[in-house]
Structures are given as structure tokens and as C-alpha cells.
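The chain below stands alone, shown as C-alpha cells; this is the form predicted alone.
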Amino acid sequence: MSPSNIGAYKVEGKVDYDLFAEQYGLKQIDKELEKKIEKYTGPLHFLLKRKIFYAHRELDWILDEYEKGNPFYLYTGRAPSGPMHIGHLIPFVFAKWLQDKFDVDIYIQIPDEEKFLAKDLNQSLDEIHQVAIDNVLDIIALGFKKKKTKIFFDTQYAGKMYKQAVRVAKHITFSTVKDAFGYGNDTNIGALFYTSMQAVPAFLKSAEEGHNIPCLIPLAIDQDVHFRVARDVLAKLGYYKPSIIYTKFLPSLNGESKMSSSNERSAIYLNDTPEAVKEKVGKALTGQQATAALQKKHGGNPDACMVCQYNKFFFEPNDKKLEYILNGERNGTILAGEHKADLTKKINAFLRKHKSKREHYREYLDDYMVHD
């Protein structure tokens, strides 16, 4: 798959995570890095050792920055355009784990402008909103640190935003937005400036606090555009360009390369019932032989199971276990039945776990959010 093809707003076919890193400069994480990595971590989360988050810009900058005692911030997002699913989890899961290792502030991003201007999700914005406080519960309940974590809605903390969005605004044309976005005459002019306004939070704790402070963004690679567009901006304005460490998409239930919203039958919500998990799952495409007997015989493959890799971009952190399910689908002593039993039983039991604790975060999502 080419890389024009992959959008902030869509994502299609086959993705060439190696040709994308090539084309826009990305560098892969190597044995090297994640020999740094683990000097302030310990021992690697199982989305770095399985190259989920693959690849970055500048990560090993960042690092050497905070050794010499200039610590990072974190700083992702959530545009609230209905559900969050599993894939959308997996930033804020590794954004956690960042948090914990290094101690360090997080500022989490809530665009509820940006649906609304950019997808005709026929919704307005007070009901957008109320999408958004379902996802901020979605990801407070993943633990984040309540006095290290500033999550804002950008119409709730304009205020704070706007000036520094307008800053960034006069340096980027509109042929350089046309042109990243593909945007036409028909896009309304406030989906033009939205990118300005994405770019603030990668420098807005070093205009709050009036001195230079490296930022880390972890993301999903369809998200870079964003960034693509602002990174030189930013240095413009006398602040670092923020760092960038990039995920592969969760793929979807029927094998494409990414889940979808819009299919909801190709993902797993945060909110699906038990039954639901359950007929998903059992409709998911694996990489096993036509029948039992042949796929006893010659084995399936592994990469082209979604059940496999369901555990592997989530659902079995432990490594000796994901490996008895990748050779139990290669040699084929582990069927689709069996297969797919385990996987539902694993993401019932994490969902459950999940909206347990979205339930209990419930009354602490006054001490999470920040307004003007």
C-alpha cells in the first residue's frame, strides 16, 4: 500500500509500515534504543519487544535530554466520534506504562471540534460532547495519574489554546494543508485550521511555564500528517519540535490492516456485551487450512490469524504463552474453535475488568479535566 494512502481520516488496504517509515523519515527502534529505553524502564512493555510501536522521530533525543534532568511530557489524544474499541486503547496503554516508567505529566487532547468539522456524523456539538466524556471515562480508567494527567476538551480550554493555535496558524499556508489532508473546495474552513490547533499541547507546557520542555507523542501513524505539518513551525516559534513514537493499527476482525468505526462488526468496543464478543470473535478470520484434518496436517499461519493477533497486540502480555499460540497455529495443534474460545473468554474478562473500573473512575473525572 502506498503511503498517500494513509490519512488522518483514512486508512485503506494493505499498510506497508516499512515503506511508510522510509518515505517520511521515520526511524525504526532498534536493539540499540530499546537498550536505552530499558536503562530508565526495566525490562521492555511486550508493544515495544513486539514492534507494535516500531518506530520514531528524535525518541532517542528526548532520552538523552532527560538524563541531562530536563524531564519530557506526554502529550496524545482521542477525537470522540462514537465508541472507543480496543484499537483505540492501545496508545493510551502504552502512554500509561511512559507515565509510570518516567514519572512524568501527560496532557491528553479531547478535539470534540474536530468531528464536528470534519465528518458529517450528523451529531452536534453538545451531543459530541457527551461522546467525549464516554471515551475521557474510556481512558481514565486505564490509571493514569490524576495529579500528573491534564485532559481538555479544545472547546472547553479555547482560552488557554486559541492564541498559541493562532501563532502557529500564520505559519502554515493553505496549499501546505490542500495538499497534506487533501482537502477540496467543499472542506469548511474550520477543518483548515484544525491542525494548528492539534500542534498546541506538543508546546503548550513550554509556553505555560516559559522555557523549553520536550514533549513525546505517542501515535498511531496516520496521525503524523498532523505533525508532518507542524513540526517545523514549532521551531520557528523558538520551541522544541516534539518527539514522536509511533503504533501499527490493531487490525481488524475480518483482516484488514486496520479496525474500523465504521464496520462495527470488524471491531471489538469497550462497550460490547459478552454475547456480542463472543459472535465477533467466532466470525473473525484465522490463517488456518480448510478443514481440522488439514490444518492438523500442514499447520496455518500465524500472521494471518486475527485471533493471534489479537494476543499479540494485546490481549497476552506474556511472551512464553503468545508464543505457545503462534506455534500452536503454525504446527496445528491448536484449532479455530479452540482458538477463538480462548481469545473471547481473555476479552470478555478484560472488559469486564474494564467497565468495572470506567465505573469507579466515574466520580473522579472532575480532577482529570482542565477548562478555562
The other form holds:
Protein chains: 2
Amino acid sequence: MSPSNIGAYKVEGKVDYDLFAEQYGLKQIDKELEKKIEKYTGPLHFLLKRKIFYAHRELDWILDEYEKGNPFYLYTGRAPSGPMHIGHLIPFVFAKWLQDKFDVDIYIQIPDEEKFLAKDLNQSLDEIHQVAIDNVLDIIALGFKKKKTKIFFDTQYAGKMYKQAVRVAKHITFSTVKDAFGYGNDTNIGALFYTSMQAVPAFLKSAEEGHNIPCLIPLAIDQDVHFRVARDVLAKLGYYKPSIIYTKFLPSLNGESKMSSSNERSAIYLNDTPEAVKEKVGKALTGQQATAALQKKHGGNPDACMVCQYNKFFFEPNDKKLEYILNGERNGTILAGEHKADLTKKINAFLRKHKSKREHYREYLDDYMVHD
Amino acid sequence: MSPSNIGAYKVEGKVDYDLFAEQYGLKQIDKELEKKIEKYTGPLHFLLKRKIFYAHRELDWILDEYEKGNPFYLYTGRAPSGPMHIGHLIPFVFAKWLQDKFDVDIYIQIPDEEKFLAKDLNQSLDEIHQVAIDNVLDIIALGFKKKKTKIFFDTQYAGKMYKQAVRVAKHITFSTVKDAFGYGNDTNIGALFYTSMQAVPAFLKSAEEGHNIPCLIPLAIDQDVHFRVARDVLAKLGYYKPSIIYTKFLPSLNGESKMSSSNERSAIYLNDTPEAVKEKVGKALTGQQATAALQKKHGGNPDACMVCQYNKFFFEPNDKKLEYILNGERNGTILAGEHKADLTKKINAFLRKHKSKREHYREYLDDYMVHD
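For comparison with the form predicted alone, kindly provide the form predicted in complex with a further copy of the same chain.
What follows is the entire complex, opening with the chain shown before.
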């Protein structure tokens, strides 16, 4: 299977994470690197321990520089087009942990033009703007440090970004984006240009401060293509190539590799009601046998069970409790109904808390946002 | 001869202005339209009378709207890469006259990224920025009204422009710019995107003020290609199509159709010394016969005489005096030496005055410039 099913704007079918890493030259995070991280962070985040953040580019170098007193800053982002789901939150949860442990700045790009240009959404930029503000509330609700976090919308921060994007764009030809993104003659020129905007935050802090600052990007693998194009260009402009740490996708409730925004029932949205959650989890794919009797006898497959996976990716941070759940699936001691009731409870508890934090943070929105 | 020699970034060989107008659907300015203009301006500017501004798109509509109490604003620009020559000044001289006569606002775009992206200049954006400021001084020295003039650099005004450019870009495909500009697979994505930035000032005032405002663009014909692409897009976005009034090129001193920045000796620069002017005019192509005796006998051709053309395009606003010069060439009563001495004197008088105005206006630079 080829990773060609992983496009920046569409992920289809089953994702082979090892193959993706091999094909594009990512290194998997090994024991040695884990220890190197632990030296600064203490106990690893479960997203690392569970190999959900599983691969990287030059993360070892970032840590060496940090050790030498040359700290990095973080950069990640979110292209708004609708409400966020749990899968969207994962890179931010991890980025927040990195910010806390390394006490570093983070730039969060909200490319509010990206999907407007890349997809046929029938949304105006002003409509997307409203969605984007909503997304930012979900992000800051995670508790990023106010004084170390800069969040910006491309259309509002272009006064700072466009000049730098132009410098990047000069080194990227149509051929390059054609091959990398599968663009063609009918692609609009805004979509063609866009990747240079996504490259900018990876060196903007260096450009602003007039000296080279390492940058670490927590990223879902489908976004790697932008940086496969940009990393060499940034080196040509005299900046460090950004380092990247890659996350797998939270699978969809029906078992697809990536939770998709385009199928509402396959994803848990941050604004879902308790009833909607209950219904969606109730219909989720499990790894269990056809009947309770068979399940009790043979057990099921936790890897194919979305209830197990949702616990593993997000809702059960405690390793022992997670092991209990996975074992219960494996051994047939926990049946689907119990499994699902437990997950539903956890999701709804999380969402209730999240919604309340979201409201709490609303008044601090302006403390996080930067404009031109 | 096909107008395919007139590219946005290169004009080669002889330009057939009538053919250009015919091929691209411009209308030539006729007696009737001249009268319509005169109604508001009084005596026509010599650039109109002499058919140097010779063609238009929907200028009659702009005047009808003006008559109805729906005034237009002007938009023109200058892509900086080096010092300006006399040819560059012509659209601004005319725009200034229009501003005075109609008492309207003008937006002047300084696309400081355009040539950086479109040409291989070995100039950084910061170097171009310095050149650009110098160009702006040459422009404001013409005496634009401070309160009715907005001048902006793309890299500094992108906070306002980028969002609007994205709206335009969504409607322009690679195919379109490939055909219109002759771009190919090796064109960089910044150059591909750029035309959407050039479209923005044609509706920016409408977007800013929230209602539709007619826009009139004084333009050299090589820039028409941007608006052949953009006019339909702006209509799709719900704005008026901009109207355009077209100027011919001031020929080069050696008789090429367009004074070129890339051949320094073919153009009179606004920062030329009196000695340089004398030398350049001394070497200029004239329409005269091989010897003074032959010239006296047969006369010469004013259309082929660059000394005559420079008087006609710029340095002799007085029609009677111009006729005297052209007749002198035609009849052989003025010889090349006298001709050239007279033009040299005029050019140097103009440049002396221009340089002094330039210094006078330097302190008002900030009154004209807008930033994000």
C-alpha cells in the first residue's frame, strides 16, 4: 500500500504509518530518544508512550540545541472550516504539554484562507472567520500560557506574513506543488500560493527577532507535505529547517483511519450534546464477536475496537486503567455495552469540562490573538 | 504583426497600438468621448489631445456615473526595481491631472514584491524597499493631493490586501495565468499568485467602504493583461469592472517602442545629471537625413525622430511650439544639433525642478503612505 492515500486535503482508506515514515524519511521515536525527552519533561505524555506521536524529523537536534541553551519555539495550526472534533485537538493537547515542560513560546496559525482556496465549501471568508474564532476558543481552553502563545489568522496577520511568504514562494515552482499536492491546470492560484503561507510561522520568529531560532512543529502526518516542500527552502533563506514530531490520526468511530469532518457521525465534535455522544458511541465499531456468548468465549481485538482506540488516544490517560480496558476486550470480560457506556461517560465528562473552560477563556481571547 | 510582443514583463520590437486595441477590445478615444471629457475638465490634457492616452474600456460609463453623482476613484501603480525614467512618469502625470480635474481619490499601489517574484534581479525585498521609497518621492513630487491620495507597498499593506487577493485568486486557475502571462511549470507560485494582488486596489475602496465605487485606471498597455484576467473576476465578486484609460509607451531614445529600464542609455532617468542628459540626447535617433545639406533639401520624419517624440510625449506641452518643432524637422529648417540642444535644455530644466520638488515633498512622505 502506498502512502499516496495521504493527501494534505484528503486521507482515504487505511493508513500505514510505518510505510509513511519509511517513504518520506521520518525517523520513528525510539527508546533512546524517549529517554532524551524524559530528561527534560519527566514522565512521558501518554501520546508519546503509546506511540500516537510516533515519528519525527530532527527532534534529537532540537533537544541538543535546547541542552546548549538554544531553546526552540513551537508552531502548529488549525485550518478552520467547521467545528473541531476530538481528533483535531490531539496535536494541541500535545503542544500544550511541550509548552509546559520546556517553557517555550508557541505560534498557532489559523489559516482561514486555506480551505476557502483548497476546497469548494460555499463559505465566504467572513463565515469562515466566525468558525475560526470558535476554533480558537477550543484551542485556548486547553490552557496555553497567555504570555507565550501567539495565535493569528492569516487574513489578519498577512501584514507580517505575506512578505515572508513571498520570499518562500520565489523558491517553489508550479512543478513542485503540482507533484507534491497533486495540483493541476484547474487549481486556483491562491491554493498554489498557499503552502508558502504555511511555511512562514516556521521561521517568522527568527525573521522578527533577527536571529535563527529552532522551531519544533507537532503535526498530523497529512500536513507533512507542506514541510517536505518548505524545509529546503527555509535552509536556502538561511534559517534552520524546522523539526517536526508526527501524530497518527485518531480513527473515526466507524474504523476509518482518519476521523473525518465530512462525515459528522464518524466523529465526536467538541460541541456535541451528551445525547449525540451517546448515540454515536452506541453505533461505534468494536472489535467484538457477533454475539455476547462468542465474545465471552473468544475475546475481541482491541486494535479493531474503536472504543478501545478512543480510550487509548484520548480518554484514558491512566496506563493501568487503559490496560484493564484493552484486556477486557481481548479476554471477552468486558462486553460492548459496558465498554460503550464507560466511554460515553468519559467523553461527556470531558466535553462538559471543556465547554466550561471554553467559556472561561472567552474573555481572554484577545490576550492570545495577534493582529497586524 | 501580433501584439504578442507586449507582455506584462517584456515589450519587444515595434508596438502596433491600433492592432493592440482591436485585438483586445479596447475602444479608441474619439471626438465624441473627448467632448464628454472636456465637459468636466475644460481643455484636454496634451496627452489626450496628442493621442498618447489613446484608448479605453468603459470610460464613457465612468463619466455617465460621474454625471449622475456617483464619482469614481483612480488607481494606478509602479512596480519598483530601480530608478524611474520619464516614461514611468507619464501615467502619473495624467493621473494627477485627472485627480485635479475631477477632484477624486487615488490609490497608488507599489507592488514591491512583483519584480522580485517575476524577474531574476538579485535584489532582496529590503533592497527593493529602498528603491520603492525613492520611486514614491518621484511620484508625490508631481503634486498629488495629500488628503485624496493613498500610496501603499504590497508587503506593508498585505494585512488589508491579502484577504481580498484570496477572494480574487479563488477564481483564477493556473491555466488562465499560464495563457495570459506565458507562465509555465517552472514559474514560482508567488509570481502565479501576484496578479490577484494587482487586482485588489481596483475594488479595495469598495470593499473598505461597503458599497460599490467606480474605479478608473490610467495604465500603460502592457499592464492590460492583469485586468483582462481580473475584470470578469471582480464582476463575479459583485464589484464594478474597473474602467481603464490606456497610454502608449514613450519610445526609447534609440527608437525602440518602449523606453527600457534594462538599457540605461536608452532612457532619461529622473536622477540623471545634466551631463548624462546631454550625452544621451546627443546620441538619440533623429529622423533626419544623412547630411545637413540633404536634411535642408528633403526634410526629415518627425515620427521617426526621438527628439520630436520626446517633445510630443512630455517636454513641450504647448501645441504651437510643438508644431513649430515638428515642422522644423519635416521641412529641414531645424537641424539635429539645434533640435537636440533645445531638448537637452528642456529636459534639464524639468529634472532640476523635479529634483527640487522631490526634496520639498520628502517631509510629506508619511502623509501619503498608508500601512496596515
